[in-house]
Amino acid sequence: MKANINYYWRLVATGGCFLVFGIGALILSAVVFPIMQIISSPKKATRARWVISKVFGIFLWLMQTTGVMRLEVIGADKLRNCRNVLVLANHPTLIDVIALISLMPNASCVVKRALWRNPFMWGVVRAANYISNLEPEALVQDCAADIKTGQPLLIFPEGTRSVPGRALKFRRGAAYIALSSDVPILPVLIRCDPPTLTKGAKWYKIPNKQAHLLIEVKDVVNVSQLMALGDPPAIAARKLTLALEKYFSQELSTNGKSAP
């Protein structure tokens, strides 16, 4: 009887969660963002960003208060105080994305056209100026250009939400901008335990448990660090992004450990 309220009560959580962040997208993008538009300093978007950091914070804290999951990170303050890197992650949640958009208030980040077009996002994303994945070709240079003035640029790899119990599969285009940027990559994993807001999964979906989600920041890595240099663009990009492969798979197969 107390495992099923307990279900329940997750499941009504879950909605109420959704439904709040919903609302309050609406407002950053109907009411806040455009009032910033107009009284705010040049540094526009920085302003935005910071204040999307601070919202998602929110956002995850009453998640974590009504019990629908617990989150744990491991070496936040690399987050906090990384500057000019890039910030590779693997994307098993929906929720992912937006812990670590909490944990780095000037971040950059590469999204889905789709949420340009999102009645609740779109004046998230276009007051941050988040860059889009619509044309590859101009993704590149945008990134390498949006790196260069010196804050981190978080982008996930494998460019959607991965599926449950199958390998990672990296696209080329992190390799790309990690190429041509020329910065160091501060490698981020993330484990959640049950899965839960998966890919294609429904919200109403919620594993019988409530999840956890464990984020573990590991150390910067130089591409040389990685790989040979060297080569032509293409051939480096493919043998990037099988390295970050190996990497991530190879890292995400131990056990996160809790810092003591």
Contents of the next structure:
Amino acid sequence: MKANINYYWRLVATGGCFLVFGIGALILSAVVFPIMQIISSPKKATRARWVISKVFGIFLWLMQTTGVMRLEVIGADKLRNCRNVLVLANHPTLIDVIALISLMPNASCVVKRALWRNPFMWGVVRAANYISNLEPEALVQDCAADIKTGQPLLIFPEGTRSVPGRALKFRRGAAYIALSSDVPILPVLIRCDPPTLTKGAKWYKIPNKQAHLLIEVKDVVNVSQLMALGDPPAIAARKLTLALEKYFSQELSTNGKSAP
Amino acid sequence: MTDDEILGKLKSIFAETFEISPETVKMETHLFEDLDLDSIDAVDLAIKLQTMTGKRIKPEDFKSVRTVGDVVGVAQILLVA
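The structure above corresponds to the form predicted on its own; please give the structure of the form predicted in complex with its partner chain next.
Every chain and every other molecule in the complex is listed next, the one we just looked at coming first.
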């Protein structure tokens, strides 16, 4: 009975959170960012990112206060102060990207092109000057240019959310970017138990118990620690992608309590 | 150049650029599913093909390429153009 009440409460709260997120994103897109666009200086993307980070932080607080999920972060300060790094994370759920951006007030992020036309998110991704994944060649160049500014760049190498129960499969774009920009990698392991808001899942398919999102920020690794250098680009990207897949799979197979 | 000659050249390009063994490269082999190429590799491949034929490839001509045979077809068009 008690478990039942909890389930229906979380169902209602999850719906409420989606509603709040949609309204919030719409207000940012249609009101806040257009105003900032008019009054603000050349640093408007940086300010927009800061605003998004704070708003996402409030949203996470709401999700936790209403009991939709519980968030635990190991090594948050490594994210907050990072510069000149490529932040790579696995992507099991919709919530992880919100949590990561709330932890990184100045990060850039590679975002799927569809969000530029999303009725809620269009103004957010534009104002923040996030990088679209549309053209592969341009993507690698855009990302390398973005990293040169010193701000961290967040990429989900899977290119989309993970498929539950299937082995981790990384696309090679992140490896190309790491190889061409010559900055270290900051790996972030994300575990969501039980899985929720996975790829293709409807918002109302909530798990039977509260989801626990555990974010574990590892120490930076250099590309040279993961593989031997000197291969031509396409082959190096393949080797680095395999090495990263292996690293993430091995680290994720532990229970996450080994750190810090 | 015959199709077989072009295929032979493609085999060596695949081996050098992507470390793909020549025996897996056949006319019907699917670039993205069988050889695990991605869109960045396709751009690489188009550049190699330009070097091989000495002609410029229009991006839209290469967008529809799916199999090794399609690549051979594009190369043939470039060579007669």
